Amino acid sequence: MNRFLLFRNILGGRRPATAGRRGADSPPLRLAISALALCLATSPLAAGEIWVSNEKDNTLSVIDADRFEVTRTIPTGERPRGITFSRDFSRLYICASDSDTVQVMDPETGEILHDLPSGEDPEQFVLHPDNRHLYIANENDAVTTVVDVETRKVVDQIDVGIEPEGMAVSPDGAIVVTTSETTNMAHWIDTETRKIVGNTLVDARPRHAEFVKNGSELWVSSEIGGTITVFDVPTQAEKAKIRFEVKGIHPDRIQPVGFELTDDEKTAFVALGPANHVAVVNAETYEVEDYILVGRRVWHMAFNGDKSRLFTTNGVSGDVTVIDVASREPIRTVKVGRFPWGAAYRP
């Protein structure tokens, strides 16, 4: 039932035979107040937004996560890719790759507040749990740049492999991982010493990395290898390899990039690039359970606030597919700018 019809029905419900006047303590009124609170708490005003970077348009599209509509289009620097919010969502950080900078935006106004020094061609980044240090992959320089967002200064540059892109940080902030697309490695960086403490091989062209399961595992997607490698974090040893096979699609077109896990971390959704599908993976057995058809060349994705919907960025078709997580079905397509790439949720 529609929440507002529920509220109306409660207000208009039958009066108990023993009831006198309807004071603030009467059961129907208490129910009505509770229903109204529920309506307000779950109304579109509280639904949140999905922010999407559009590479070719040099813009961000802001999607209402409840109505599935673009509410704002905001200009940025050249070729925006990775985007992430500060812990309190008061700032948005944008990798403006062809502008060779990280831009800092006020998401309320859409104003670019200032730029951060980032090194050449920033692709992706990760914000340390201290909410102060950005670790940035500089593809052309083969380094990971560490920037203090408060002082707006580079505090370190760490040599990594060729063409770094993926970035991940452990929940406790002790380890940052950079993946190098040409070297085919995950580089483990101690955030206290800012030194590499391990290099592990993955399959061809690693693109995205995430620490999962309270930091006990590291997942790395390999675009050309067509796999996700799962590492045991304490030992840095390979634990599992996830492979994909979509009926009717050539293996060369199955190119995993971004992925997201549900809150219970039992299910992972993996973007498969030009295969135009999202894979559904059992994160406990590492087996693929399902494939969901989305738009063309799916890159990355973001959940809404309660993780009931998943929004995928589809580069070639220039749109976002909305997936119902429970049914694992696409329910809506939202047109955005040209070549949408990154995605982030804001409440």
Second form
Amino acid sequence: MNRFLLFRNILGGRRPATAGRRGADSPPLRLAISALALCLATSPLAAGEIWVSNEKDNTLSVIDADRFEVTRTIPTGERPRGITFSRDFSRLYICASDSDTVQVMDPETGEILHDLPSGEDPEQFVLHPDNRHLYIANENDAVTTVVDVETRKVVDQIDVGIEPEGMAVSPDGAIVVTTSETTNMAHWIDTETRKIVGNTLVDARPRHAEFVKNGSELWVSSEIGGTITVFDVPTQAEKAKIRFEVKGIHPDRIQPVGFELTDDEKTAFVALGPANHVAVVNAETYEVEDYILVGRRVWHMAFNGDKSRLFTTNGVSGDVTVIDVASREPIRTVKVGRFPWGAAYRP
Amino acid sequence: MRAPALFLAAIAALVSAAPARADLAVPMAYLRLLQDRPPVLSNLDPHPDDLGLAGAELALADNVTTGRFLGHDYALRLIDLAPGGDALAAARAALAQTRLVMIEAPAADLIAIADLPEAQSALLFDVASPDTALRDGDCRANLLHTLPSRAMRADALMQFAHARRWDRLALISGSHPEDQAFAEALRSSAAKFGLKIRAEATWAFDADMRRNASEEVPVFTQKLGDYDLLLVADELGDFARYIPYNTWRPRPVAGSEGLVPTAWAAPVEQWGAAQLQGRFHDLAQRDMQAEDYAAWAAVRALGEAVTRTASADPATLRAFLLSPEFELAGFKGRALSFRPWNGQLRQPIPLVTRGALADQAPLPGYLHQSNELDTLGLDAPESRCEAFR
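Can you give me the structure for the form predicted together with its partner chain, which would complement the form predicted on its own we have just seen?
Let's see the whole complex now, leading with the same chain.
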């Protein structure tokens, strides 16, 4: 469907793409460029894309997940951080932190369709499995805001700890977790009542949370604590703690942030921030098996469609490292904008 | 002796909607021995009335939010003493309220307060004195320090100069005791890192440099000969601002002006610092300074210790704060902790200009057998502090 739409635009007599600056405010030009990129793709299948938010450029970089090239650079609001697609990938939600809004983008055209009321300084969010409710961490306000993306209204705000950031939703949608960086807690929110049903302490400065293994475990990374805490979800009890140690790097520099698990959920990849490495963790024994050198200050990551490649955002070096998942080797570096932060896959 | 002027004011006890579990009260006090400040030449950077205190207020709000989830009720009471008042009476008044006290006071008063019988079971935080002796032979077991010592700041600057191979230094120092103390810290640090201070001069002008800096400073700095970096020790912010660009030789300036080693300043924004800066600005309507950061760190360190130990007992909190389990996320890229040999808060030292962060010490390559942060200031073998042993 994509290609037809784009092709029609070209036949419709739009201006051809030029090699120069891609107009930030001229959707037709951007369409032409992405169409060209698609035409050039060697694979008969539409190449998947990795979308990356560039925190200090106010842009998104779209990377062709097969060719490892930036095919589009799209302007956003100020300081884009968390990004996530709707379930059908027809909408992209963008936390534009310094614009104090969540922007809704048509990923085909790169056009901002509208803004959602998000509360102040949205940093990360999760889309509930109902595809309708966004749970947003408002870093400056110590609240989690719940927004209905259809009515575009705030339906609730829940008081949490200072500097909420990490957001996770259980696969059945029953629980949302917000982690707060300065309060050092995971707050467990019942999505029916939208009340906090548990507060569990984690190590210093929690940054990212995910439900894994069919929602039986919650993982929370702590940047300053240098650990991932694994919780047993039914009891909210701490089950394991994952620690990291990279030869030649002081423990203080090992700061776990984003992480992702492979499809079989037997292996986790953990970004270690200024340690400039991604850890490969056995998700069953919680032991670290390997460390992969990536760019500087690695934040977050996203897999491609078949999870054969992992793309990490490296904030300080302004690039994305492509890791071959099978061999656990970095295979390519892709230059993106300044301070790349969030990453999301789109088929 | 005139009657002590004591002002008592409760700042906040904003505990709301505490959950139905056993509440733990955590009363804290903030004691200020207000000082008369000598006049300075420029009016550009006024001394905020709430310097330090505003940081404590922000940390209190942070602690209150966390405490709400755990049933911990924090309160902070301000006790001000006018210049010339009875410091020990004010300290006793604070200690009658609580055994957890943040103190802004000169070094001699801090020692006297820490030695009070009432203070022996208390946990005191020096949030404003950079005096190196308080971390050395004059240390007290019940007194922790959250502002970096002058030695830590000097070491941060010397690491930078050394890394740049700016080996030849010159030094201009002011005549206040604080200026002399910082100059001495710079001299020891230069020796520690193998740098040479080749020439020194003392600032003793009484002219108004806003009018004739361009005439006086070139002549004044001509006699310093050649050097790579000009150090200026002007802790009160009096004359140093008139030196850059007016030196006889075209050389960078560092110390109290130019490139400044400090616990905190407005250009610090990495490591989530932008969030702390933003919250502070919302609260105080001004930029956060080093003293604000030190007071914030003290109150937050207490909050973190209460959170982890579920206790408000000074001895329990002190033991936790000095243990390897304690770590404070201080928005400077590394966990902050206390040195168990002298109670100093370990912390990176930003090196800032008025507009940007130039670098942050410890710089890469300055290694330490246990913690790189201990390349700044008095390390265990150097410190003559016995009280913590």
